[in-house]
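Only one chain is included here, represented as structure tokens and corresponding to the form predicted on its own.
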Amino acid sequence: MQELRDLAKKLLLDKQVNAILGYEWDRRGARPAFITEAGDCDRLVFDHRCVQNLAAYLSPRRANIAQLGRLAVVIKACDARAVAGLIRENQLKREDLVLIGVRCGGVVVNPSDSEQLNAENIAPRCVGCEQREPTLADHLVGETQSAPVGKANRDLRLSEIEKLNPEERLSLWTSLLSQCTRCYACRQVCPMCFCERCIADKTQPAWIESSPHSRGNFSWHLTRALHLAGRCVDCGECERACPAGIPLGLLNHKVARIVASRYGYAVSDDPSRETPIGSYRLDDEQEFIA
């Protein structure tokens, strides 16, 4: 993508960033990368197999990156919603970032393959997103893209856990849970999981037992879920990075779900748009603690 590259040496040469975070190819395919001088812009890439959330490198847990100062990143719809989140919860400053958007039609579910993108290999979040490119930036760069077409449907597989009874539902969520071995590749990965000391890791008080057993895993997995209501930018890459291949999007999913019905809200790359979590009204409902 020769726009990309020379918006990119454009910004280094009239030093109006430090470094670029975009992507790049391994041998293992695509890859976030680090440019920092000029003449390395070529190695820049973006297509179907870039399907890393590079805002996740923006978190301010990462030190080692903040010390590069300002950057200019490569981002898709989804990552901006998480680049506005950031922001939104006091995480990022928008004037310390350039945002280069990109046109994205879709992407695998494995950065490696090969394969064009297709019905059979598209990444599930990607089937029925409605959103082509980011509005949340200051460049963007990139073909148009048609509606990406895939099999997967998330919504038809809610549905049909749905119609279990509860009995069923908390056996299924059981046994998908009890397969995690508690690597937290799902927390390292999430661009909204910026917490100095995660909840999973205090022993003093112990809120969650950390082997990988089911009560623990349990414990771990509807905690952070709940964390991230109204929160998830729905970028996949929990579920995606988790060794184990629990449909952690799925989880995601069912509570942005009601969300939606209960607030009428919906995670957007807009900073400025208020959060259920983050606001307060005289007539919110509070029957739960009836």
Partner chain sequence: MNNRRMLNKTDFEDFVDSLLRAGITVIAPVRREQGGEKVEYRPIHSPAEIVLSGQPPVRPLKEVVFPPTEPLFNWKQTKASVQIEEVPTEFKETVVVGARPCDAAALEIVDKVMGWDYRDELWFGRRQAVTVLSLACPQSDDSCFCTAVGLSPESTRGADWFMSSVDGGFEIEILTPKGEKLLERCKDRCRETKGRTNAMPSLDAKVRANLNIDPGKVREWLEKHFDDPLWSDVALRCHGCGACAFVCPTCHCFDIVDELDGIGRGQRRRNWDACQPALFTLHGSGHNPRKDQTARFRQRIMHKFNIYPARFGEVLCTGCGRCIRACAAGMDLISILSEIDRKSAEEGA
Given for the second form:
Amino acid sequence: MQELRDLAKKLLLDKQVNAILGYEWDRRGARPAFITEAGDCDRLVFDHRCVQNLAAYLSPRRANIAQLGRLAVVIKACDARAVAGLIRENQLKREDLVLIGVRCGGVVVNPSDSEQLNAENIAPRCVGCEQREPTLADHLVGETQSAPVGKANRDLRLSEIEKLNPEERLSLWTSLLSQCTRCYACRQVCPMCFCERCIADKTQPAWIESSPHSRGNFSWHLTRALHLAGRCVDCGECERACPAGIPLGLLNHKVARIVASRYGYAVSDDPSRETPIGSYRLDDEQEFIA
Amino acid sequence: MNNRRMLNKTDFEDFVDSLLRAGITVIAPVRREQGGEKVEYRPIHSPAEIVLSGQPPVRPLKEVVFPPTEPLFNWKQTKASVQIEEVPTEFKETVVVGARPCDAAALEIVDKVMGWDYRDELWFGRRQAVTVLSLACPQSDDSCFCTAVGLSPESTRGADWFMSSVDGGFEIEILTPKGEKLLERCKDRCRETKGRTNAMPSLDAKVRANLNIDPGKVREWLEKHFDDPLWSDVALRCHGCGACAFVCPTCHCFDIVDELDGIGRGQRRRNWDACQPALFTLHGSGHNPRKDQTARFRQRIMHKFNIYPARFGEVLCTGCGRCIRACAAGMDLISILSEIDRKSAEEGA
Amino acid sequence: MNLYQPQLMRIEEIIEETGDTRTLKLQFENPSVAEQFDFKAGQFGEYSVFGAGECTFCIASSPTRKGYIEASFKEVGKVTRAMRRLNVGDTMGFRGPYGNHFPLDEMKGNNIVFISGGIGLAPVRCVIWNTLDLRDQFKDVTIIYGARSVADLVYKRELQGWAGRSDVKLYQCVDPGGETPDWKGEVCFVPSLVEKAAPSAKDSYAVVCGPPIVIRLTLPLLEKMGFAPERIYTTLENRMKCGLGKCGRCNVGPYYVCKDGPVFTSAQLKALPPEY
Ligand SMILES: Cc1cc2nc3c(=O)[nH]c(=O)nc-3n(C[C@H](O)[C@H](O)[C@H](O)COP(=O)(O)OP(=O)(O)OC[C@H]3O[C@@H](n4cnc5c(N)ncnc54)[C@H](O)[C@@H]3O)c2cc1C
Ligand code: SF4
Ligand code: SF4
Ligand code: SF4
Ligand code: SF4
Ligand code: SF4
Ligand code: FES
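Any chance you could show the form predicted in complex with the partner chain after that form predicted on its own?
Whole complex next, starting from this chain.
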């Protein structure tokens, strides 16, 4: 922790950046912190409750954050993939940011969880995460920790769902999606949902009905999942943000598995890596056209 | 006859069962399909589903009277002529069992905006059809602050029956004519009682420890501080979604949209909306009166703690804590209100 | 029938005002509704195209002209685009009248100065005709109007008519570059035209509507010329949905613009946060 604070202080005092975007404690656990004074750097913390993907704040559309000036951002390995995505998709320039990588031993699902990290509360994405330290970083702090073996197994859950017949599957998703009220928390917290105007907000034509009825919700969720195919960095923020408890992570995971099997692509923290959605190859499978 | 009754647990369950058998919709907190401990207000099919203990439902009771989406009317068009088909403004009898006091009170607070000058028949039609049985709050957490906004874990506001858990059952206070009508349905099951004999210990002190402010002072401060560094500081974190408003029992903003059901027919609907997304106030010209999240987040606090009180005489918040629990960014109304309280004391001194 | 259900109206006439602005003359389909309908100058309505949605326009015709209403609209988005596709004889929806109005009774016996820019003339036109139809109850009537270019002037026929009246003082301008060879009015911005016209503030009321920039520059100018802020009226155009003080969208400061407005005095605006 001290290493992180000292580094942040130095970056501010040397005027390398105008603000540090990191984590701090509040009453109920960890929350994002925006620190502009070197004297406040001792507020910075990092541990298994620092769940949030701070890359969401880096979208050029966040006018009030852009006003802060040049930023240094605390990122975990999974967050680094989002920063890479933003660079790859021309939302950010690498040189405009200082990236403070933190070594991480997994995080909990809920930042106000007061328990130690354990098999029950570890975030699904951390189960099986092999990275644990971001390669895309200017500084690396903290020590490598091992993560507990988690119980959540999305592959298992997916194969259970895949075993259902189409009607059963439809009724499962109809019931889950019926709870969506279209608050768009899932979109707003997503670092990769950075569009100036989301297709869900377009009205001419209204591609996606804004009403939270079955028709509207299915179009929203299909579109959201597809627009994030090969782009979703599996940070889990959408599912965590959803007040309706919709297992968005499952949808994302399913799409990621399809992208992996069809295109041999797994989302990466290398900004120069070509993505399936952003590139075209003659040998891409295209049986759906024929 | 006084207005207090005692109903033991099995009689209570039989009573709920009799309502269901009479074709009345019964809504109560039940476990989410996939949500572990989390509960939601949902229509039930059997009294066994009801979960009266634990955390409050994630989403508020408001959707029972104000659905997330509802048709305002249907229309059909043939050539140039249009026919409008009305939607009913009378609704099916519904009984809510185990409403949280913070949810029941919210209905009365929102009645004010729904009924001033113009009366919203869809809201009041459902209000009329819904009988609310509140339960003395069984569990609070670090997000609750009802006591700071003039309510309490035992507030009877907005309730037709107020129920307290006692050994072996519930003690019931009948509060309204609607409540008396419902009592008719279980007269032979309950017996008269004097008063809260054996009620569970109140959570009052525990909730008070979360936040203790004077909403009047907060309002005075807000009146004077449209511009304050507080706004730009706290709003940095906010993602501008609708989660806080959609889980809020008192938020009532909505959008009106047209949708087609086919060629030449469709409906106009109203859908929940919120003041946090940028689109809420965007003008046709591209001008946006609340241009950034600082302005939009300030509106949330201003509307609840200054504008609504000025207009309708009380804050638009029941301290239910849902917005705090729901916010992915860790926006914390308790911290914000205590910061305002601190600033106001500092300036007052 | 609930609050949100509109009355049906038939389009009687479509008048092309400019390249992107049209006026629709509308009549209620139901004769008894038409009979009972009444409104005051400055009020607005929610107009709708079935399948596209609703939007807010002021009632641009005068309450003294019974049997129909007019709305002038500029194409900016979904509903206004759909409105442009409608023809004479087509059906629209209308809810209203909503909101407050200009205090015409209070203004009687005084001079009135109307100032507006672009399509801002729509709400002002309603009061102008209301005033002119009761002409002997007012003293001097001055109309100061400007648009970006000659092509952007709305209500051209009426402007000509007002120019020809001896009981109306009409000043017109277009922005520099917007003039045509035969343009006889001034070439300047609306605030400069106000300075040139120099209306007297004595026993006068001002009604100012237009794009935000016209309002922002003109209100202080009028005050400098001696108009009391309580006697300068304008309208706000916050985005609206319900028009009934329910949906929360039009809220600015303590006001619901749809109920407490859209007509406000300059004095009221001064006390408002700049969220309009
Ligand atoms: C009291 C009052 C009186 C008024 N009087 C008049 C009047 O007399 N005449 C008049 O012309 N106007 C008037 N207005 C303004 C008028 O209400 C609006 O111009 C109108 O509601 C626009 O509706 P719309 O459906 O065409 O636009 P919308 O489609 O709702 O679009 C509005 C804006 O939303 C955004 N938007 C929507 N869809 C898209 C998309 N697909 N892509 C990108 N951006 C998008 C854009 O910024 C767009 O300009 C008045 C307003 C008020 C409040
Ligand atoms: S879709 Fe969800 S998991 Fe994927 S990047 Fe966005 S917020 Fe993260
Ligand atoms: S966060 Fe959940 S409720 Fe909100 S729009 Fe996304 S899926 Fe729907
Ligand atoms: S306060 Fe939280 S829930 Fe509300 S808009 Fe901001 S991010 Fe969303
Ligand atoms: S503002 Fe928050 S605490 Fe207050 S009623 Fe709404 S959700 Fe509950
Ligand atoms: S806080 Fe915002 S969303 Fe909630 S009622 Fe007020 S204006 Fe509407
Ligand atoms: S337009 Fe809905 S409250 Fe004013």
